[in-house]
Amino acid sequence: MSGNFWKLGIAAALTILPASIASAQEALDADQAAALCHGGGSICVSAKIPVARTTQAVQSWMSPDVGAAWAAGYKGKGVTITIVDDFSSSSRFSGNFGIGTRYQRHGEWTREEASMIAPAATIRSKDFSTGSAVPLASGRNVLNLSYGMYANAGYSVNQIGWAKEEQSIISYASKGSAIVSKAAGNDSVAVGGVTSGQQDYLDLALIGKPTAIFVGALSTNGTTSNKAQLAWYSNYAGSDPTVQSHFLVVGVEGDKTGLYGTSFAAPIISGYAAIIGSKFTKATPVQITNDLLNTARTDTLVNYDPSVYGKGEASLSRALAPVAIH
């Protein structure tokens, strides 16, 4: 497509694709969807624009869990959110996450997302079309990566010359400095596969790094009554053990929001980890982690399998019921 914005360069050029899907009323064609992905190349929001804020009812996408949590007091405080994703195009689409129907772009959607689950959190806005370093608050920093970094299969990540906002962003996964929150990809693919011969080398440039989690979406939020299963065009954890045990999947309910895609599952683990940091406030990123990941449900999947839900079902209520964590 003309007009599109390359990030950075290997022997083919790498392109940036939101993981999200808009609701069948508002698909987008072509143009649009490349406008969308890959921003312009105008300047980088600024981290302090402001956020609306809402008010703090748990809505009906939301986990029950948000409630309880919010009602022990825990929302967020203390806990930075950047929202990397776009913030400058001029692609919009509609969508209601409970609080009216709003024609918003990709990432003022999944910006008022993570700030709905975390009330409380700081939440910053990084434009992802400008390729500068991503700067982290002082305290526990969360990121937000509802994109992918795609070009040609079959090189290997060290062949990739990123900009300096994804070597960034992989090495505060790399260090630990981070919690890095990135959504699987919609292409019904395990995280890291090909699809139309292409791969999202940001994915496997964060596989194995300690505070990675890749987030698949459901199609409802799960309960041991009423199992959820994956979403139809959800990526999900594949074959590598690796991926598995960073892998989380939430429910993304669009026929209550009219958003489809892992670009709204990312945000809600997203706001998970700042919640879970304003409870244990002497906490690391890999402990946060860890955290989430190890207390993650299988009981509430259709037929639960590593390889298509990795650690499970991320449960909020879990991670926050012990006293203190390591």
The other form holds:
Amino acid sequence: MSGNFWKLGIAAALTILPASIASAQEALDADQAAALCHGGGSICVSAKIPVARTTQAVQSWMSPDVGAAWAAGYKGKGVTITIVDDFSSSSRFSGNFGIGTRYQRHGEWTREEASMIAPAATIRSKDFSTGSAVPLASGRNVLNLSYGMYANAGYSVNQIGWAKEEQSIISYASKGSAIVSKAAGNDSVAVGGVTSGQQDYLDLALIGKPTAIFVGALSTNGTTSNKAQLAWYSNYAGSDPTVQSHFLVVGVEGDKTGLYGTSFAAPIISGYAAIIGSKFTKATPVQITNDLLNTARTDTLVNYDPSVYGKGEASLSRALAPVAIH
Amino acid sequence: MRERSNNRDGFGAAALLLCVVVGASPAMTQEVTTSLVNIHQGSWLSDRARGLANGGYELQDGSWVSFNRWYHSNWVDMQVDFLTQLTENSGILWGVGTGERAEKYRIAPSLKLGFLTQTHPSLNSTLSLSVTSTVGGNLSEKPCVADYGELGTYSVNCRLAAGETAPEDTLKYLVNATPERLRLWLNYRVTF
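Please show me the structure of the same protein in the form predicted in complex with its partner chain, now that we have looked at it in the form predicted alone.
Below is the whole assembly, all chains and molecules, this chain first.
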């Protein structure tokens, strides 16, 4: 690896983003905490493994919007969702999205969730440990990133020597060639904020990119009569208007699935994007992104504040609806 | 005679079955007489159009759009049927339908034409046969123009604009229905 590629000798941690539920956290085993070094040398990324969950087989974890789309047999046809995640480690954990308790890797969970929301979207799996560039499929693309790239705080994004994997993702978000659904993180800080002396530089690199969406978690799906609030672990939008304008929240009802964390918020937005993309077959990723952002609801949230909820709770039904009709 | 019963609750009650003989008895004079045999308001197409008014959806800003505003008609299609008797046992059936319309659908006016013939197998029985054909009376649903903001403006099926179907594909589901084009009616009546 050339010196130019690795601009700085920092240690970036590749971290998947389930919530760290102290009372239920599993101890990390050596494999789970193993370093995944992109090119060795100065920058290593390490995978942190999801927490333990209580499994509770229910099928009502989706918002009514998602449930309706699913019940209607909506397929998400013509859109490819690429799940960039862990598909190779020995780390597995239990959960149940309503189709039976399973014991799966993190990526297998996020893939399953996205595929349940947009059942006929083409789902691709990209193991994040490879570091190779993420290829786009022909047609419309959504990238699901339920992980972060952590390193010591204080560097600028330009100082990070990204692997080709993240280079490609950031490039797609910059050029608007794919929708990038990025889990906001589970450290109860603002997007890109410092936690334990580290920052998620992938968050920072995606700020201001036209097709990047940061996805926070609500503890429930919100309604006007039963408003939702941010899950205790979820990162929030923060004071940066640029982040606020690309920040959405969705319900992650872990009490029903046993799966907590913004890792399981991002696939919902990926699925929404696929559904919108299959309705508006000529829409660009930028248009789909803006549609999702501009139709988010604020009246389903407790004490809506853009610094917490960004644009608000994503609403599939409103994203599919006209602005006006006559 | 008894008309096939496919009346709807609301308008079945409005149906009138009249047999008003206009003019002198044809048996005695062989004159051509015309009878009003049926005034009927409502039809299965009317009911189908009315069914389109059920439901609605939210626009992006949350405002509610009720289908009723597009599919409510102040007038219900009315058919008036006549029998022009040519001989003691035959005649021409004819009639007109007014049609109805609302903002997003139309039932076109219709014309009905046919004949009736009867025979008497015995002194107290009658066997009759009629055939009628209807022209016009089609139910056609009109599209809406939906503005999806940045995603564009499309001609859509008004009822499906907020669903998952691609806007251009919703037009496949516009209702276009025809009334019964041909009716064959065989009736046997015994009087005792």
